[in-house]
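Next comes just one chain, in structure tokens: the form predicted alone.
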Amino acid sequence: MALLELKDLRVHFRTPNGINRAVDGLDLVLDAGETVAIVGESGSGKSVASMSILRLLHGENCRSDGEILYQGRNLLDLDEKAMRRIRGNEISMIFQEPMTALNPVMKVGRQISEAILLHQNVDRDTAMRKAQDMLDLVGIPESKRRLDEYPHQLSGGMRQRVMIAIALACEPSILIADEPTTALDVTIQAQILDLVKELKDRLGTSVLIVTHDLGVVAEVANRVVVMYAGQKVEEAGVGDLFAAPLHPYTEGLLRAMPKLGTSRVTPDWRLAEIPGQIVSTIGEIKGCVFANRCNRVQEVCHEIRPALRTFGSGRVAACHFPCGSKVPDV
């Protein structure tokens, strides 16, 4: 049995312009000890999908359907009290921007120890010692002094490490990382990714990482789920995806990556771009969600939504004419 499984997950928002289908029929499996990446450009629904796992999306204008199975239990069926026992304890999340996720008027030590006090039967002194141990674990120097500092006194990389310390304080089974390296310079990005990999191996935590950066995917993930306009368009192992993408959108993302060794004097120094803009997810989308930007588009693509098809072990793609196949003459 998978540790976490999303089955036909749909997250819709009611707006003045109609129903926004932010996530529309997502299937995803995360096994114990595995790292799965959800990748896609802004507006693809990847962050909404990750936040829905912890039921962080509220309000009468938001509705989640389908199944979110954690160890066989559907999280959508649990009451709020049961969900509070899971959040931060069994499933934790590193949010995209630590400066806004951390409380600016609360000392770092208290923010880490709060999660420990909430979920573990310990006193405040024990929780604070555990908080210091967590700062040591994530590589923050002078951890005892840092406990009494506020987030604004730390660098961006150190704030991100504090977020990781909070997320891992109760040794969860699953760590969800939403764009964990956004707004960090490349050196700090590498350090944070190395830290996530090291802690995953040490603690045995499964990781679901949300990103638009394929470099991050190549560095940490075992499998990749590519999302576009709220739908999964491709899933594959990292090696297979980078070697031979099947969906034209995935191919476009890979072509848009900077290449080592290119400069203005080389013929292919310009980054390739995907023309057009992501389709609106408000209302029903007829046909393929990528049809308006696809270089392999045919008439059928505008009329019929392609089903996810299997292409070998662990590979699926939703495309009438996947990369590598012959496109019929118009």
Second form
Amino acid sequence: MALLELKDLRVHFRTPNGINRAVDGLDLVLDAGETVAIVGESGSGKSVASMSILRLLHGENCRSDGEILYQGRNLLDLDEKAMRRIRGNEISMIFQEPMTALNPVMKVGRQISEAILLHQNVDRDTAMRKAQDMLDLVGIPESKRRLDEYPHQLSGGMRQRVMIAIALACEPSILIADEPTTALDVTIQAQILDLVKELKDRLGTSVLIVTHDLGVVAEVANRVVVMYAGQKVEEAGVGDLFAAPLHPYTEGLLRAMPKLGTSRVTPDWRLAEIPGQIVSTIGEIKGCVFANRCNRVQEVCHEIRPALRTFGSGRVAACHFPCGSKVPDV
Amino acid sequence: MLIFTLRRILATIPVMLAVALFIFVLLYLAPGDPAEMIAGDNASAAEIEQVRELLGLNQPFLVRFADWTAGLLRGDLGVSVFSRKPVTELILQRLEPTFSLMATTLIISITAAIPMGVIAAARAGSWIDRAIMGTAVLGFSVPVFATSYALSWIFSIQLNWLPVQGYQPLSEGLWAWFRHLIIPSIALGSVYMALIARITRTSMLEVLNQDYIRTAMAKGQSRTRILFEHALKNAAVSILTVIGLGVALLIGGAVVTESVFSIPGIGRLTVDAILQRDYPVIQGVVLFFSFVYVLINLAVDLAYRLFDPRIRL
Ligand SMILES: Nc1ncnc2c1ncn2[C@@H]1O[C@H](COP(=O)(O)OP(=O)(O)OP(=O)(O)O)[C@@H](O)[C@H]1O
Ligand SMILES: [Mg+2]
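Could I have the structure of this protein in the form predicted together with its partner chain, to go alongside the form predicted alone above?
Starting with the chain above, the whole complex follows.
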């Protein structure tokens, strides 16, 4: 049994313009000790998918269907109380924006020990000592002093470390990291990724990492799920994916990636080479979601949605004319 | 912190001085001759002149202002034209009822309004939200005297639960004191309460959209504690500001409320003094109320720091 399995996950938002199918039929498996990356450009539904696992999207205009099986239990069936025991305890999450993810009027120590007090049967002092240990673990110097500081006294990288400390304080079996490094500058990005990798090995946590940076994927992930317009368009082991992408979108992403040694500083370098805009997920999409931007597009692509097909071991892609195959008129 | 407090206290001095000047000028320019009023209807011109001499009203403006300010600094607000008692003494005598009314109003309003606002925000768009905000609009738009009469008609006259009017000093016992203040406090506080409930709702809604609320949720924290621990503390600064500014409403309302409920406080003193054109008393009470207002807002400024560590002192 997989540690976490998403089956036909659909997260739909009701909007004034119609239903936004932000995530539409996503299947995903995360095994114990594994790191799976979800990649895709802005608006492809990565954050919505990852937040829906802990049921952090609320409000009446949002609806999740399908199954989110954690150790065989469907999280969508749990009541709020049972769900709270999972959050921060068995499955934790860190977010894209470290600058705003911490409560500005609460001391760092309290924010970490809060998680410990919620899930472990310990007193305040013990929790605070544990919080200090966590700060040490995530590599924050002078941890004792930092416990008494407020978030605004810390840099962005430090804050993301604190977030990691909060997330890992109860030794969860899964860490979901939604673009944990996007908002940080490059050297800090590398440090945070190294930290995640190191702690993952040390604590045996499985990691689901969301990113639009293929560099991050290459660095940490075992397996990659490529998302586009709320759907999985390709899934493969990291080596396979980088060696021979099947979906034209994945190929585009890879081509847009800077070659080793080139600077990453140009804003939006990632998508510079895929022309066009991501298709709106509001309303029904006919045919392939990527058809309007695809360089291998054929008549049929606009008519029939390609199903996910298996290509060799553990590889799937949803494309009528995957890369490497023959396209009639190209 | 201490230095900041001192600096803030010093900063209130020019404010108070400006207020004093303003009040003085206002009454200086007010129509009607106080000397004539005091001397009575059938006084001769000579008698009026004598009164004027006695009160120093024939002195030039600046001299009169300087005299008055000098007295102020000694705590001397002058002498009532009618009762011949020092204004300071008159105010002090009536301090307890007014402070009691203010205190109970503040406490009742704040303890009711904040949970109302929090719940309305937590259930934004639901019928609970609409009911709470509807009540707030009502509290806002019905004038103090109307609320006063309505409440005493229900609770005092029909149900006979609470006294119709009057005041019992604290020395008569806590319950006797409080019983007399319940209706006046609610009547006086309704606008204030509505104001606080609204700002609480608005700032909570803003805070609840912030990323750190999602973080708290991801930790497994409960909805209630997220609302009251994580969110409310972040909303506190805006709420405090309105609590401080809204005291002006209470001061204005206290004058009416004390009259309606026959509470022998400074509000009543003000009304009587205005009716009699007892200028020294009017000056005294207005200055006193301004002082209270400035003091409360000073306390609010200092309290910001308790809630938001980012506010540098
Ligand atoms: N609370 C919400 N209400 C309505 N629509 C939403 C909400 N949150 C997200 N969406 C929509 O869901 C879609 C997917 O958004 P999502 O944030 O998952 O994208 P993403 O892949 O994480 O992009 P990014 O790389 O910019 O973070 C978008 O069309 C977005 O507008
Ligand atoms: Mg996102």
